[in-house]
Structure formats: structure tokens, C-alpha cells
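Take a look at this single chain, the form predicted alone, given in C-alpha cells.
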Amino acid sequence: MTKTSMTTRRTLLKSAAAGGLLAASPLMGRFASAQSSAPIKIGFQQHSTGIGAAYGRWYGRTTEAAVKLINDGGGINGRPVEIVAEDDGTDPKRGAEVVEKFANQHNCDVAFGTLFSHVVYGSAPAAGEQKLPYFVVSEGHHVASGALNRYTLQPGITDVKSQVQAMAPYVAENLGKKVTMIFPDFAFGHDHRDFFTAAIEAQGGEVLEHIAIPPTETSFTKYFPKIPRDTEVIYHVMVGPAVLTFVKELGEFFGPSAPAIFGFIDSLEAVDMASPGLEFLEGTYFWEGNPRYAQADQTSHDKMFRAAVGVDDNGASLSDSKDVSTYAHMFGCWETLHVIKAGMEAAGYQGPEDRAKLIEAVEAMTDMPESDAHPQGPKLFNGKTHQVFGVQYISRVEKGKLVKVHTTSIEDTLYEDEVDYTTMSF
């Protein structure tokens, strides 16, 4: 779907879609009008251990907060929501086993929550085989590329292709056009490599060097001599427990003579910006899916979301200022659960026999206005590709805090359709 056709479809279906997303049947009492009082069971595929553990912890807290809000408001179709969490170890094989367990042992209505792209790739086939709707909260281009199946959707968080497409013009215009990329050597990093390279070339720039690093690496200095001398911009996106080491070693390697630096906040998710050794980041730039620090123009929706998940204005836990959240990503759990709720209500979902109706109801969604259900910002869902599009943020490190300096439009993030899942059978 082109930008033009998406915008046209957005206009034509706006009122119907917004109504489907935001309107819920009035409930005389909590769970009183449901045909069944049994809970709706959502299998939460959680990265409790492995390289995604920091994300898993905060995905869990966000999920608990969203479910509390939904249940306090009467649940879904008058039924309470119950989360069934299973640790996948951030491992593709275990991920598939967890999905099968949700379907066959826990009798879950849907599965939800996966972040790391290699785990999504490993798990999605099992979801298709079990005919279990699988709502991932990842960022890889795996869903929209057509590589998966009709049972796999990503309606609550944007993908790397759209993110980097929106970032590249700012990088080229403000930081430089000769780029060296440093990224993790798996699917998520490969998406950055492929899509940012194309995006910066479209701006008249070039990537001088691609430096792929194993995601389990613990020391990085040996990779930095590969950075060409004429590099104007270092583009970095790293994940896992060693991200603080990566950023510190990058600063030690360059000292005061570093080129411009543009990072994806993944390299510092769950890391305190005040950590010793990060002073060199002053004046550098980051993509943020959702600004960690409460901004001067903070919306009431962001304020509500922070309070609900227990995060302060600096993006840390209200109970422990050293426990920094994964704020740029975890909103995806909140928003995805609200999409599941809206889809189930639009489909009149009662049980597993209505799973196809649920998927069709989500496929019919388009506009998702900024709201308490969508606190990160407004979004546009493409039912054909099962992928949502939304605004992106660029922040600059100023006095040790991330200050938003640029917000993209949704239109900046759109790209041509690569699949039409709606044509696939169930």
C-alpha cells in the first residue's frame, strides 16, 4: 500500500475504525453482562531470562498495569482478563515451545508479548500451526515483510523499516552523510543494516562500514578500529546486558574527538544516563520510540501511563530511581493489549472458535488516535500487512537528560506493502 492509498483508506474508514477502537459497550457492573464469567486468558511470552531480561521485566510490569486498568473498567466483553506468563529465555526454540504450551496446556485465547526478533521468527510458525492469534511487541520487519502468517500481528509498536526511514533525513541534514553502522548480528540488527543503508543512500549519503557484533559479546573495543577515519556519523544500536559496557568503551575509544553520534535508545535501554563513563554522550542523538524523560509538552496520556506503570519523570521506577525502565519499547505492551480488547469487542469474541473473527476485526482497524489507550502517540494500522505505523522521536542528550528535538509524522514512516495477509486462509 502506498502512502497515498494508506492516507485515502485512512480518511474513508476513520470514523468506523475509531469507533471500533475506542467505543466499549456500557457495563452495568464489572463482568455482569458476559455470557461467560470465565476469564479471557492471554498467554504472555516473556523474556524473563536471557539477553532480553531487562525488557521482559518492564514488559511484565506494563502488562500488569494495562490488565489492571482493563479489568477495573469491566474487562473484555464483560469478562476478566487473566495473564498466563511463561519465560521463553529469549530463545527461539523455547519460544515455540511456550506458544504450543499456551495453546495446548493453558488453553489461552491469544498469545502476546514477544520482543526479540529471532524469538518471533522461531515462534510464529507454532502460532500458525496452533491457530493461536499471536500479537508480537517487537520491532523487526518480520511481520510486514510477509515472512510469517495470518495469525501473527504487530499492532502496538512500529517496525525498524519505518523507524529508520523516518530518521535518515534528519541524520543526513543535521549530522552527516558518511556513516559507520554498529549493530547486533541477528535479524533485528540486520533490519537496521539493510533499511538504514537504503534510507541514507536515498538522502545522498553512504554507509562506509557495517560492523556486526554478536549479541552475547561482552567487550567491544576490538571492533572500533574498523571505523573508517572519514566517518562523519556513528550509528549504533546494541541490545542485551552489555549495552552499558558498549557505550562506555565507545567513549573511551574516541575521547573528545568523536564524530557525530546517532544511536537507537536500545543501546541504553534500562541504563541510567547518569552512569559514570557516559559523560561523552552529551550532545549526541538518539531515536526513542517513546521519550524516556517527561517532556515540556507532556500529554495527559503520557502522565497517566507513567503513573499506571510506576515510572517517574526520569523514566525510572517510582520505588527505585536506579531501576530504569525500557520506556522506548514497553508502551507497546500497553497499546497491544488495548488493541486486543478493542478487537475482541468488535468481534463479539466468546472463545477460541472466534479467533478468526478477532483477527479480521483487528485487520479492519486503521486510525488509532492518541489517547489513554495509545499514549505514545497516534497510529495508523495497515490490516493487509498486520503492521502499525506511528510517529517517531529524536532526542538529544542535554545536561545528562534526553530532550526531544524532532517528531516525525506518520506519513514519514510509510512504505509500500510487501504482503496482503487478508488474502491468506485461516
Partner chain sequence: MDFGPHLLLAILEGAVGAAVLALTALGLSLVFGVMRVVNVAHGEFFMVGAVVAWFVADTVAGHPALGFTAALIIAPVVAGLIAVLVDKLVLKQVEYDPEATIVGTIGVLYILQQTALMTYGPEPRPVEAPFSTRIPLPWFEWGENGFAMFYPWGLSITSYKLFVICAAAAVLVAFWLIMSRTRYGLIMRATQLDRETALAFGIPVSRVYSIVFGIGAGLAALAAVLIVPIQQAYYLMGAEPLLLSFIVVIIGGLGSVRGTVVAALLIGMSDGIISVFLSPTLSKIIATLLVALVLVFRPQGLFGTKAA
Second form
Amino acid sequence: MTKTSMTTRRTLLKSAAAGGLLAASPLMGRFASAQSSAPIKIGFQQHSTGIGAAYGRWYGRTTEAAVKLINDGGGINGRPVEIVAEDDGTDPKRGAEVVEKFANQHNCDVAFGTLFSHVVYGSAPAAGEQKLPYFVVSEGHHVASGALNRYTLQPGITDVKSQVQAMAPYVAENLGKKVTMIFPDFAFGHDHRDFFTAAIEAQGGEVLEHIAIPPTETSFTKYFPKIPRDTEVIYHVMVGPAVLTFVKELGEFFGPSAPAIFGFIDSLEAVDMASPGLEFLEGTYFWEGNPRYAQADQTSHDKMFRAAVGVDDNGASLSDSKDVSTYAHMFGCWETLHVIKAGMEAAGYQGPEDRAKLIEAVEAMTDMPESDAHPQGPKLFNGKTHQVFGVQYISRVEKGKLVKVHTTSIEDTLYEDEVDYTTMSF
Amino acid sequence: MDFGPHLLLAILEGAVGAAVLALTALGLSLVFGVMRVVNVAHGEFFMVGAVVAWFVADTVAGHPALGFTAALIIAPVVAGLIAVLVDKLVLKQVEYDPEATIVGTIGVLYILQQTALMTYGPEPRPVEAPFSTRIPLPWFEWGENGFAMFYPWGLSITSYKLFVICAAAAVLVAFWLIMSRTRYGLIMRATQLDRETALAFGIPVSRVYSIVFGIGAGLAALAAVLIVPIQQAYYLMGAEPLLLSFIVVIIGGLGSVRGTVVAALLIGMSDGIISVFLSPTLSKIIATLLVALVLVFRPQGLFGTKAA
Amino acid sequence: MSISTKSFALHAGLIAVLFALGFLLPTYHQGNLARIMVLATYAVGYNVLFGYTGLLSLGHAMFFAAGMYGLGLAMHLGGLPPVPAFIIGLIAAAALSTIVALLALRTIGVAFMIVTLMFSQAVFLTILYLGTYTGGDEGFVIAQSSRQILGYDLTHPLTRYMAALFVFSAALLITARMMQASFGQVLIGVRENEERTTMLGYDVFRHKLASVIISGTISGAAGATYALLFGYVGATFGSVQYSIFPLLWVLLGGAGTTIGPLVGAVFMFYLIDYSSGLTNAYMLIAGVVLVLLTLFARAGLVGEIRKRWIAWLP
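For comparison with the form predicted alone, kindly provide the form predicted in complex with the partner chain.
Whole complex next, starting from this chain.
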């Protein structure tokens, strides 16, 4: 899908055709002040097919909504934003090809949007070589670990290291200190293993057993007997198409006598909490990047974000209550686009020759207060590590809904810098 | 968990996987055995079965058992009809040329996957089981107080998982009876043994091929309907059953129902049982190598009579 | 002109055209073609075993990955410069293909398919299992600054293109030469009639063994080149999918033709690239085209040309 005309492009095309009518429209007036009215092109690397497709669909909807809002507000530096979406098939090789396509074929100003961390790793070298600013929305620790390059940034979503370590105090204090971790046996799972184990030990707790589930596994019960009897808390995180089976089988395994259960919502992202077999989750805890269910203390920003993307109070699509969103992650696209906007405005961005200026402008950012641009919560950007930090939520399942019980501070999520990208040349 | 109950659980779970795998592999074995073609799209027929099951279960109101039963009938038929169509439009046209069939069925694979993605969507969706009661299992032990029975933590299975094992066994037996006792079975076996002679004896080989291809797909779809209440229907779910059933068919020996069942048990259970002793991923690696070595030292498969 | 002169002219001409394209193509397509030539090298390696020797492997991704990780780990963890790292990649692929060959060649036909598939699957899982070193599914990036040979910056588009062309040409010429030599003729003999070749007094097993090793090592060279030129090493390249790709490219281009692998890889790349520009449902288009190709060009694109018009095509 080369140029999926999202709302923006369609509006623009219609506008162009309408000719005279346009001149009278308020939109045109706002764009008119710019030196160049050519659109700013943002390459959107989308997981439309492959294993990330469920996330890709919602990343697409969020992106569309954010761009509409930005354009309705006058675009960036007076220029409209155009999204050029390309499917990367959730494949790192295709990801790199798509980045080159953005740079050389579509002449995009920046690229953005990748979720799966192996695609980020695969694409980042291409972004660095093409000197194309590459804003990922992946929650991987890759950017902040220093493994990538100066052109790759993650300003719209927190990384797994900060998420995981921020959970440890709450888990140790409220659920128990003897933890058994169940996680997928690949890099994302290993991040959980390493960071949480260290964090819970810092709280005086311990991990009794690490159970790494092989990737592509579709049945899980056979591994659960490895859970030690004296486990007080199960910590689970699973990704991929088999997540529901995993959670269901966990419930069947324990039956009525389960320890406390704490999971990352990744285990149930895009899955309806009312699915058969999930009843046992009642009373268990989840990390949420952004609360899926509208909370009692819902902010106006979340309300506005929900409405704009088309998500109801239960986190499902307004048009289909069974189409559950990836609510804990997709806000990252929205916030990243607003960071790009703020960065381009601060840098006085005119075109590709200003790409380095754009990156410097983003690197200079620090506080990002909670607002319509940052509906998930307040954030703190670290220009040296190119990584944003922000509050995390812990929810409890009550009557089949996730109810927020704890909000971490940003300080809980901070860790020492592992890299200083600003010292690298462009 | 203690060693004994852990092993029992690994075996039970392995049996569920093996049951579904045996059915899927049986379909492939039939196609492979009779038509001698490598059907890369076999896993996609499995996926179609699961996806159709979801649509049927979603449409039929009332008790989940109603929708499930309807799916048991409708899904294999739909998958079978698609397969017959593929046979007529593609395979017959290339006269079952082995290499052309590979490319052609890769094409079919893309078409079915993309169609599923566009109509069904990228999310995995569950089908509710007609019944699913957790059954705790007892364990026996000679302890200090003599013979004792107790219920270890976590040792359990669901009634539905037991049903899957029984249902798959029933289908396997029925299939074996049809193949060995009926005229249809005779025709298929004759075609498998010698296509030319079968033609000379007036067997409509072309029609037999279509039917075989349809039944093969239908069996895969049936297996998928059985598994969707445990796993979910997902548009990329076809890859694993394809690979595993290929392995099962070759390990079991071409055209051997018995071999297929034994190989399905071997492959369905081995990694679970090894994981009682080792870490899960290491178990998978070892299980994979072991199965490969079986073939290295017995290239005709466990129950094959001649080199494949 | 004799057939060998003609085929030499064809290969020299092809390389000359590719060389010229390096300067003529717009940046985007130049980058694509560089990538395609590396993948085509992989397909050339695959074709040695499948197209010429008649052995269908479903596990070549393990050889590609052996080259890729051999080079990648040597550079990333060992800090070696590209040339020694590349040699380590080749050694890794050659060693793995020797081991696999010794075991898998006890089988033929479908059993060979499955054995290679399973060995490859075991290698793939091992890459994930050793995530501490390999980065698991995420893999790792090879620093841009270290991707230089003799002062040439391999991340520069034209240099990269020429490096890809160099590797591809080497693979193409080696295999073309090999197929004209008696060694290659024996391989074709094995494909056409193994028993007769044995009766003629050839050591079939040794020839097959050499064929697997050559095929695996060329595939490994492609993997090492990919890592070096594009800076990424990841487990996806060891997955089943990447074992099926070279089969597909070779079948599309024409099995047992020297230029078929390149044609197949170009065709498949641009089929996906262009159809994804037309519609979101590009896999549907790709699927339909593959089915049509089976129906109307069963011997593959180059294979059909050879069958219909130019019988001498190597």
C-alpha cells in the first residue's frame, strides 16, 4: 500500500478538485501563511500483514486521527501533513526496504511508526544511512541501549526497561516477594527477565523460577508444572497470536487455588476481556501503558483521544464492540506525531536539509506535560538516550473490567543513561 | 510439581496436540500418498476451517454447542470445496507436475491468507467450547501411611480436551475402516499404487484425485474446528500444522495410517516430555534433532516399506 | 559460436549490464538491485543443489544464517574487520553444510526435504536460545563505521551496489564454470538418473556431498554479504520462510538455468513492491500471479525462454 490516502490526503485531493470552493474554506486560510504549502510527508512503516497486523491496524487508526487533528489545527509550520503508509509485513528485511523507499522514492521528510523491535533493529541501519529521522513506537529498549544511531528516536512511548522496573515496588509491596516469571523465549521476554529480576531483588524480593516459553508455541499447560509451589506471585507476559490460549490455560492449570497473578497487558492486548475462559482473571493485576477502560478519574485529554480515534469506554472500536484496540500502545503513535510537529516547529523545519536540525530540536526537549498532545500522561524526554519516560499504570480486574489501582511516578521509571547519542555525528 | 504428575500432565497435553496433528497429517498423507504432490497450501485449509468455524459459531445463536456442531459440519465442507476448486483450476492444469504444484500452491497460500486477512481480520478470535469443565486428576503414591491418593496442584485437564482426543481417535478409526473395508477405499488405494493400471481398470482417476484433494483439506479443516475452542482462529495459523504434518507424514511412512498416528504421537509429545527435564526451548531443539535423526537412520519412515 | 562461448558472452554481458545499471538507476532502484543481487546470490547457491543436482532442500536458511551470524558475531562481538569476519562466515557455512550433508544425504526425495527442514529449524531455535549472544529474534546491528573495506565505505550506495555485484558475479561465474566442467555434468547426471550415474562409475555420494557444501557455502556467502552491506543480523533470516524463498525464486526464474535465480529474485521483489503500491491486498495479487505462472510458464521465466526459443541457454 504505497500511499494509503488517509483522511488528510483524501481531504486534500477533494480540496484541490474543489478549486474555488477551497479558497473560502478555513483550512486553506490557515495553510496559506506557509512559505511552501507542499505537504510534509511522514512515512508510516505499518505492520499491515504478518504477525503484527492486529497492532498495525490500530496504529493506523490512531495515526489517521492524530494527523486529522494536526491538519485541522493548521498542520505543521503551516503545511499540511501527509501520511505515506507502507506495509513492512512485520519483517525486518522488508522494514529496511520500506525505509529506503520512504527516503528515495516517496521523498518523505521523516519515517515513523514501527512497533515490533526486530523490525526496528532491521530498519534502523537503513535510516542511519539514508539520514532519515526515524521515530519508532516500539517500547523496545533498543533505542536507549545505544544499539542504534542518532537518526532513531523513541519520543512517544516508554521502553520496556523503565516499564518493568517501575512495577517491582508495587508487586513486592502488595502481591508478594517470591515471584515466578513466565515470558516468551526471545529478546522481548529476555528484557522482562533481566530487568524485572534485578528490580524485584532491589525490593528485597526474589524470582524463584524463570519459565521461558519457546516462540511459536501454541500450547502452554505442559510448562506450568515448573512453577514452584511456594510462588507468591506469577508474573506473566506473552505476545503473539497465542496469548489468549496462554492466559486461559494458566487459569485452567491453577483452578481455584491460584497465587497472585500480575501480567503485562501485552498478554491480552487486542483481546476482549469477556472472552470465554478469562473469568479467572478476576482480581488479578495488569500493567497497562494506558488504561483500556475509561476510568472514574478520566482526563479530558483521554476523553478527547478516545473520541478522535473511535474507541469506546471499554477500549473497543465504536463501530464494533468486539474489535478491541491495542490501547496500551497505540497512544504512542499519537504522541510521537505531536512530538514531530513540535520538533519541526521548534527547528523551523522546511525540508529534508533540515533533518539534522529537527533531531537536535527533539533532543533538546525535556518536559512534556499531560495535554491533548500527550493524553497518556506527563512525560520526560531524555535527549541523550533518545528515549521518553513516563508514568505507568497498574490495573486490577474487577467485574471483568480493568480498574486502575496504581499510577507510578516518572521517577520510578528512570535509570542511568546507557548512551549519549548527541555526541555522535550526523 | 513432582516428577510423576508433571510427566502425566506433559503426556496428556501432548496427546491433545497429537490428536489434532494426526488428523491434519492424515489429510496430507492421503493427498501426498495418492496424488504424489506437495501441497504447500495444506495448512491454509486448516486455517480456513478455523476461520469458518468462528464465522459459524458467531452466527448461530443459542448454546455454544449448537454453533460448534454446525461448524464441525460446515467448515470441512467449505474447505473441501475450495480444495476441489484448486484441484480443477490449478493442479489438473499442470498435470500434477511436482515443481509447478509447489509454486502454484504457494500462490494459493497467499490468496487464502490475504482473503482471510481482509474478511476476517488480523486478530486471533476464540470460539467458545461446547463444554469445558476442569477435571482435577488424582495421583497415587506409596507414602509413609501406605497407599494414598491425592490431587496434586495443577494436575488437571478439561473435559473438552478429553473430547478432542476421543473425537480425533474416532475419526481416525472411521477413516481406517473406510480405506480398508469399503469400495471407495479400495479405489483410492488402487489409484495410489498404480495410476496407469487404475485408469486401465476404468477408475475415474481424475475424479478420484479431486475427491482425495477435497477430503484431505476437509480433514485439516475438521482438525482445526476441534482445536479452535482451545486455540484461536488466526489468519497466519496455517504454517505450523503444515510443517508438523509434513514431518509426521514422512516420519510415519507414506500412506500408512498407523505410521501417521505413531509419528503424530511422537512429535506431539516429545518436546513436552523432554521439557520435564530441560528448559522448554532446549527441549524443542533436542526434539527437533531427534526426529530428524530418526529419518536420517530410517529414511523410509517408521512404517514405510520402501524408500520414499 | 560454440555454446560455451555463447554462455560466456551471456554472463559477461549480464554483468556488464548490471554494472552500467549501477550508475544509471535512480537511488531507490539502485538500492533495491543491490539487495536483490545479494538475495540472487543466495538463490544461485540454492540452484546448485536443487536445479542441477535435483535435491530439494527446505533448510537452506540455516546456511544463509550461518554466513550471516558467522560474519556478524565476528564483527559485533569479536571486533574483527570485515574481511576476516567474512572468511569466518564462509567457514561457518561450509562447516555446517558438511555436517548436514553427511547426515541428510543418507536420505533422498521427501525425506531429504524434511531432514533439512528440521535441521534448519533446530538452528533457528538455537539462535533464539543463545539470545545473550545473538540478540534472539531482535538480532543486532553492525555499526556503520565498521562496515568498510580498504577505505571503501560499504554503506555508500554505489560502493554497496558494486560490492553486491562483485559477490553475485563471483557466484554466477563459479557456478556457470562448474556446470560446464565434468563435475557439473555428473551432478546433472545424478539429477536425471542417479542409478545410471553410479553404474557409469562415478562416486555419486561424493558429488552430492560436494554439491551440498558448494551450495551451502554460496548461500552462506550471501548471508555474510547481506549482514555486511545492510548492517543487520537477525533470526528471521534463519526461519522457514527464508528457506522457501530461494526455492520460489529459482522455480520462478527457472530451475537449472544460470540466470534464472536472478530473474526470479528480481521478479518476486518487484511483484511485491509494485503490487503493494496498487493495493493493500498485494499478497492476493502475488498469489494470483504465482498461480498464473504455474499455469503458463511452468519451467520458470528463463526456463520457458530456453524451452521455446533459445535452446542453448545455460
